[in-house]
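So this first bit is one chain, no partners, the form predicted alone, shown in structure tokens.
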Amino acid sequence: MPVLPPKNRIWNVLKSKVSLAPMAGVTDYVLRSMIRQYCKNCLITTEMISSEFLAQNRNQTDILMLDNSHHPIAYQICGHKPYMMQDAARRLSEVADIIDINMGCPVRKVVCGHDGSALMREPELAYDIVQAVKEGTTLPVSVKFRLGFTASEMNYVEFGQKMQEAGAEFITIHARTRSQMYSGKADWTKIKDLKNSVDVPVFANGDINSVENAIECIEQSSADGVAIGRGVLGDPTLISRIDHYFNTGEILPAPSLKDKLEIMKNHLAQEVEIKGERVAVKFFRKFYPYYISGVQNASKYRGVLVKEDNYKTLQEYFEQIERELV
């Protein structure tokens, strides 16, 4: 089990050794609510929020949607202009418990805009951004980044030290480089070098999709906790089961296929309620492969589900899938 570092104020917010990692277009209000339903204490994180978007859409409230049960919650911001990042932090401090800065997103359009992982190539600018955000909020500030931009530019130890020096109180590190995107295998062993070089809590991220993976990750990385991203796709109970293990040493079983189908139906129903049928049905297509993985004829159903626009018809397909489980 992870050994907690000496108490500092971040542990007044981090009440669990597990967190929900931010995922653009995935960790929306509904998924965050579902994670909280299963795990009462984990840190949950919003989708990445562009500081420039916030500056240009001051009346936009959807992205700030919050339920009181969501606390503790980190709002993640991205950008490369310190004054805009400071303004975003100031605004989001009204709803957040932590302001998290994205310096790890590998997506081309983000990197080409000098945001996300691109900042690992500009540590001085990254330092200025953290300091600016610190000046814009009284909340704890965290940073999420990767091992480096490429295999030959693995500067994560020095980068982490610099982020701590700038005022970051918590680090989440995805154990891949930007050039790897999400390919290959996350190298959890490298995280130990960072953990041994900073005094702030470090959560490991990447390829953690089971309780057993989380245990192995902690053993290899010596991290203080784990951040779960894609592992919750199709299984929103995963974080709660990892949290349960860290607290009790007991490994709870993963949900059955029948359980996953029930969770899927509930997930889509909540999306429809929040977003409306037309938007929700299209938005939800990305989740089907994960929820129905393991179902007989899953590829056939997936091909049908992702093309269907009618919510009632989708429900009929769900019933058909359930009958095949019997």
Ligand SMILES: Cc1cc2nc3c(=O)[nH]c(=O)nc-3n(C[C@H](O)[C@H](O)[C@H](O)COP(=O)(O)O)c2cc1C
Given for the second form:
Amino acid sequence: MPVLPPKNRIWNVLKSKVSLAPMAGVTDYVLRSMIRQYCKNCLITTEMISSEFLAQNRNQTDILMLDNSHHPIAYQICGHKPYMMQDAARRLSEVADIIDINMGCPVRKVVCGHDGSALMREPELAYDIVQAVKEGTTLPVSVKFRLGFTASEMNYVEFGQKMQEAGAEFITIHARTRSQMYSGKADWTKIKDLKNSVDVPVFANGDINSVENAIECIEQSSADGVAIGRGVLGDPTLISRIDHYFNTGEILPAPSLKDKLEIMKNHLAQEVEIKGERVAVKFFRKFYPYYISGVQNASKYRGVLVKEDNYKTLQEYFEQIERELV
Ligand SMILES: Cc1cc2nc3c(=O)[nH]c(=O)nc-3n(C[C@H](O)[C@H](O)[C@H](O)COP(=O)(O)O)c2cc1C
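Structure of the form predicted in complex with the ligand, given the form predicted alone:
Next comes the full complex, and the chain you just saw is listed first.
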């Protein structure tokens, strides 16, 4: 007889009702560390890690970098070959608290490789993957998926039930279809059907970018918690503020512009330390629009920031921005 994991052990890992959603090229070691700095308990998730990539580059991925403070952390794996996913799970179990399986990525290259949201069209294969992953780890296994592949293929309820049957202990659902990619608005009301059809915790995801939004999403979805992706861009404190609300009922103010500029400087400084100046300065360009969004003359500042290669010049320019705006 197989030894079944204790029911609800997932709640030993999900200590908060908020999690950081995985974002490739965004939720790197530094951002994960920052989220943890503000929120002690929330689950944080790595960027997706291709099981094939892991098999080929066994010791060459900085995605695996972990600080002890990062726990509880889910390592997200992506792929469609059960044995390879099992191997990835086995390896990542040394560092992870949850193994999360990506069944929602809409990117063409990923979908054409039968990975990500393509698995929603192949529930039997998705089932086999969850089972194989479970055989590779004693950790809880979770899945992240969307409403379906297209509007006429919204199979998220049956799909979720099947994943639970295969052994998934936790679900994050992005309330859009694959065809929507990131367009339109996430339909949180749909999540209720899933929540009412499975026993495992369900976290709602998509377009939650304020504490008020998180409250509304829980009201509309009845979800057990929320997963935040793009909402942390320009505001890595958001998750901690949502967590604070869930724990106390108090809504803390969003960071002021001065705070945001301070966080931005600190974020870049840590990226420089980890990635080195040349790589970090280029990598960081994607973050400026979020940190300075809504400020007067934002496009002028952005135009300068995204062209500058020199870290010292950038630091001087940050001071200038602060003098002009704060
Ligand atoms: C730049 C970017 C990278 C992403 N990478 C991943 C990924 O690696 N794995 C995954 O499951 N979802 C990924 N997503 C999807 C997010 O986790 C999330 O489901 C989606 O952005 C909707 O939530 P949000 O509105 O809170 O951002 C990514 C999204 C973005 C914008």
